[in-house]
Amino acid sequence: MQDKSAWNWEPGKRVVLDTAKCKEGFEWLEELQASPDGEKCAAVVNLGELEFSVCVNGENWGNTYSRIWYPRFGPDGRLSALCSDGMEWTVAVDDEPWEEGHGYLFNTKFSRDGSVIAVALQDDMKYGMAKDGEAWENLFDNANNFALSPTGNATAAAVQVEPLDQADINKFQGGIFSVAVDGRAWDERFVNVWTPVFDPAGERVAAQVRKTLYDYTIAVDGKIWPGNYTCVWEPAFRPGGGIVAPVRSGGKWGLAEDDNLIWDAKYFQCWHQAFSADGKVAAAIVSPKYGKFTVAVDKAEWGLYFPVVVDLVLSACGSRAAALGKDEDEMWTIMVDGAAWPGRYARAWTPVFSPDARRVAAKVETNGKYTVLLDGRPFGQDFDQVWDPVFSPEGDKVLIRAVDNGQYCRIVALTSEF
């Protein structure tokens, strides 16, 4: 991950790229991508029939391909894209392609610091993953729910480990799915497997599993929790603690940690659990009334209810929480610490806390225009496109990466400007 303290935090607006000039000589220009520090703007460009490249700040990559898609800047600022040259696909990172080609690639993933890049792959109708150019030795008839550990040391996916003939109900109920870590499947078999997740060190894996048609639980490194539940959702590793997952028991939902209920099963729904950096504060999206959702922090529910609540985030210290609520009119509201900001928006994106948790920023859309909010107050300009805001290390400035009348701009705004 890039050191934000080394970024340019001098207040002001700078045009990085005039996209109108960038289009010159191209058949077309695809969706723009902004680097984390805002210094680069990139897009896939078509140079002619079956000839594509990537344009970065107005300069093309030296290599061309018959097709390029899914360009993405990683946390460390490197730009990757999935590239096809003939009948094979590879990953190009800052114009350097991986040596090995594959039948198809998709779902690019980055480690926390961006130093490791992984993708899902298909070769000869077999599926798996590749990490920094090295593919799994074992591929599977079916693989999904791909994951890369935060440290980048391991990959995982839910995989089908046994062939299945059409209408072979007995074999399906006997279990044909498992979790593969770096291409090696657990010995245990399940009726279904979903969402393998890594612990912060990338040494352990937990997943939702379906033991029978009616019994669900959590599996950790292939070993299941003894308890049976009528449903479970994605588990999470609590920092410094155990594995926490939403579980359904007796017709209601609660939170279980290492198979022990820590929040009573009393909700119509409970999911998307989140924790402070030290693991001492736990929050989740809950539905205490049918069709009404809110946020609970250490079991204490907010007094705001919406038909939909998403994108729950906690500040690192755990002292503050934020989420998005969607009302009956399909409009979005940003909630922070149990209170709603005044505006209602056509769309809103995940709130971002400043490093000291004093401030909250978010990207929103109204009438086809985008802007950034800080503590509920909009920046004094609307844009054609905006990326998620980024706080300076001291939290006194906000980096706004935006497109204004065809110009990609990098704006460093003082918090006092909102």
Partner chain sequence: MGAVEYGIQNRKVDDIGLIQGAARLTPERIQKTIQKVLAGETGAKLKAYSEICVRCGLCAEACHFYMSHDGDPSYSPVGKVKQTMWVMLDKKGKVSPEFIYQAAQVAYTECNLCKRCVQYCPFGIDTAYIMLVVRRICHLLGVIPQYIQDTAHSHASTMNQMWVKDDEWIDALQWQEDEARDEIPNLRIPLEKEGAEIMYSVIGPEPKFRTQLIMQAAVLMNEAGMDWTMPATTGWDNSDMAMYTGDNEIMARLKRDHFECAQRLKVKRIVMGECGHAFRSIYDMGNRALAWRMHPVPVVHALEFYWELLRDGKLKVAKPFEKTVTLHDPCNVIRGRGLHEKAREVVRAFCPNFIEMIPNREHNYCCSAGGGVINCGPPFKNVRVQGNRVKAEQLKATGAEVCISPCHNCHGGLEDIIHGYKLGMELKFLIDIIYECMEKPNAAE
Given for the second form:
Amino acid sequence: MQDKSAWNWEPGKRVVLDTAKCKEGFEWLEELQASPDGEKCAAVVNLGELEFSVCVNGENWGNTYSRIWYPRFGPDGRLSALCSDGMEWTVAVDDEPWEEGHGYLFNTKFSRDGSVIAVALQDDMKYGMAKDGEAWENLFDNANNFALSPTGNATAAAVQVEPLDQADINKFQGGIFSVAVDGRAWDERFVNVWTPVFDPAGERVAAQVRKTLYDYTIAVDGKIWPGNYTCVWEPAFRPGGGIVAPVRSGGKWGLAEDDNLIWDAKYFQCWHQAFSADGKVAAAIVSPKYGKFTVAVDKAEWGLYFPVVVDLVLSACGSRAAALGKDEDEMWTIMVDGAAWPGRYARAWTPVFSPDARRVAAKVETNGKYTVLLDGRPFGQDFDQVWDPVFSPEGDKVLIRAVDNGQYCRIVALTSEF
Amino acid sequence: MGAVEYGIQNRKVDDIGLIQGAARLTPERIQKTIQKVLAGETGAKLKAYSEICVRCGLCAEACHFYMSHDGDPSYSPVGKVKQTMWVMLDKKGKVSPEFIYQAAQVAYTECNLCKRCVQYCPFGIDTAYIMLVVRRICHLLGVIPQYIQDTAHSHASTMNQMWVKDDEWIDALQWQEDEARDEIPNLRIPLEKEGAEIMYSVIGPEPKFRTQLIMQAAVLMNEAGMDWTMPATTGWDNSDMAMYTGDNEIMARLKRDHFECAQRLKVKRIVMGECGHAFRSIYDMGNRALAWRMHPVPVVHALEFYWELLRDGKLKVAKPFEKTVTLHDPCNVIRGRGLHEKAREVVRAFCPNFIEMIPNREHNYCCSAGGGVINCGPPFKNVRVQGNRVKAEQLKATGAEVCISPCHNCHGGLEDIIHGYKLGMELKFLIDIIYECMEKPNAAE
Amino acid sequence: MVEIYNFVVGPLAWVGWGIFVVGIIYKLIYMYSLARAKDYSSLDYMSLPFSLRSIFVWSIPFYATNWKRNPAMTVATFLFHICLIAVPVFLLAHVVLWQKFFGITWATLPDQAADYMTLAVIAACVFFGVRRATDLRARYVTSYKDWLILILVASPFVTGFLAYHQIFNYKFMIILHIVSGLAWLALIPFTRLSHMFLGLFTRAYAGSEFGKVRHVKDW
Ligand code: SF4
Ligand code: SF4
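Output block for the form predicted together with the partner chain, input the form predicted on its own:
Let us now look at the entire complex, which starts with that chain.
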């Protein structure tokens, strides 16, 4: 992760790139990507038949490829993309390709600070992952549900450990799936495995498993919870605590921690559990009535119900929570601590807390234009395109990355400008 | 009085899934499972349906299976209920493995869950629902035709219907993008474009067998100037055979993946290709299983999308499609969503020589492939082809050269019917005709 | 005989009517709570306008597609149900009883009309019976219960007709008539006859799903 205090927090607007100019000389320019600090703007560009490059702030990468996709800035500001010369695929990071080529690469993942980049890979119809250019030694007949630990020390995926003939239902039901961590599969086999997740230190892995066609539970480092559930959703490590997963029992959903119900199974739905950094506060999106969703923080429901609730976030300290609700008219509302902000928007993006949790910002869309809200108030201008807002370390300024009339600009706004 | 000569016992089909599944059963497990489902998962709806059905048989003629079997009453909707659910209820679950085998064959292969019978029963009794409950029980008992069970396994393991691996999907899109550029040089299939208006989703067989449909849709999106994207992760497949095997948990998991994919991409709506059962899964059944009352991201079926583009002048007809055409109304988007008039407006815009088949619109007969029946595979091909003679007659009576079938399952089913009854008709998706006849302003000279 | 008569129009009538009314209320409450607990993903889609639309449309003879397809059945069904309800409710002899016991009264049918209507019910029952025995669609799904129900439904009309025309022993017939009528009432909530009230709800549910979710006609 970049040290945000080192970014330019001088208030004001600066045009970084005129994309109109950028378009000259290209057949086409693909979607713009903004760097976390807003200083760079990049896009894949087509230079002619089967010739692609990446244009960063108007400058093309030196290398060209017959295909480039998924250019993304990592949290540390490095730009990676998946590139192919027509035969093999590689990951290019800031125009520097990984040494080894592979049959196919996809699903780029960054460690929390961005220092580690991992991708899913396929070589000769075998599947696994590669981390910073280094592929798993063991590849599998299939792999999916890829994960990179937050620290970047390990990778994991759900893997198929045995080949399966066409329509061999018996072998399948005998269990041919497992979890592989850095290419080494657990000894245990399951009918299905989904969403392996790492603990914050990257030392343990928990995943959803289906033991038979009907019995679901959570497996942790290969050991399953003794309890059987009719369904489960993805587990999460509670900081300083156990493993918490939504579980279904008696037709309703609740939360279980280490196989014990901590939230009674009384919801029509319960998912996207989130924790404060110290693990003391737990929240989740729940549906206490059929078709009505809300957020529950430590089991206490917000009094606001929407047909759809998404993007639950907790501030690091856990004292505050925010989420998005969508109503019957397909309009979005931003909810913070159980209260709705006044506006309704065609679209809203995941709310962002300031480091001290005092302020909340979010990107929204109205009438095809985008802007940023701070504590419910819009920034004085709207744009053709906006990225998620970023708070300064003190939380007194908001970095707005936006495209206005074809110009990509970087705005440092004071909180008084909203 | 019992007319014993009719019934499933006379037409048992060998299937590994059914044979092996039934062989593993014990009477105790059967009874426990049935009672568990009846007590835990069904309620007033099933009770009322079973109790008030006056055994009048008025629903018989709704069903193409009945209509195609010279009045054999064991193919009528109520006849299917009699052979399955009533017995389970009467005997409180004390039934034999052999009975379960036969019940599974009835529920999985002799009912397309098309709900036409709901429109014919004076009480609106939903036989399709009852057949789904039977399937649920058979799923929990592990007595399911092999091929559809394998498909459900694929769904669970890859989140798509056809064991398509994550990279194969992306590769198929990139390949189709290249293909389309032969005609439209600057065409793009924008992958993972967060914040696009539309996520376009398809069903598993498209990247596997019917890639030209992806190409054609991409051309349509580009030429209509849509702001669209396709995901490079799972969630791209909107199909759902778990819904039809009775594996409601996997159905829910699939729909969650699909909708959360769209939510992650922050699109305003999902436009889906010409598929019927997928629409049902997204619009009717999968969303409910997750407690979403309606689809959490609006889903627009291709038929409605084409209609919208025509209305907005974004899709224009360059030349008429001259052959005589008829239109097969797919149950899941017509009886399931009422898109019949919109479909006709699009068809008429492109095809001046349009002939209605009779019956049509929400009264159209099912293709007999739906409800997962075609996915039960080769052992049951004859069941659905012979079970839909009435469809062949209906098609034949139009005299049309081309049958438009805007649904994947219907396509597969009608193909076999056209072939089986030697109708010599051409079968097309609507996009095939649109692609052939639309204006393409960005096409290379 | 008189005691028996007094018993059947007195305590037995109370019992019959009591079971009928309480049974229906009980059944409705039971079904509703069951639906709330287990069928919430159906119940939630109920719509009053579409429920009423569906019930209304299906109440018109020869309107729904399937009524058109089965003319004999349609005529029999409508005639049967209309007469089945109208005769007992508007028969002079019945209204007199209401007046005698509760002092309330309402319009009545001319006896001649009621007589024909009773015949219509009996004729419809015969038609249903013949259809049940000969039409494979019905015969295949018929069990002994369906015959019992048919006999149960026909018997108050047959006995009433016989009593009115004083065929056989009038007193005996009238008692038989009352007993069978009360049995009929009392069994409504607990047999297939509950379609009398539950059918409205299944119809309403189909109408709601088809109207509100599926946007198509359910007829
Ligand atoms: S195939 Fe259709 S009409 Fe026949 S029983 Fe099934 S749902 Fe009813
Ligand atoms: S039409 Fe309705 S009531 Fe008559 S037999 Fe069929 S399901 Fe039963």
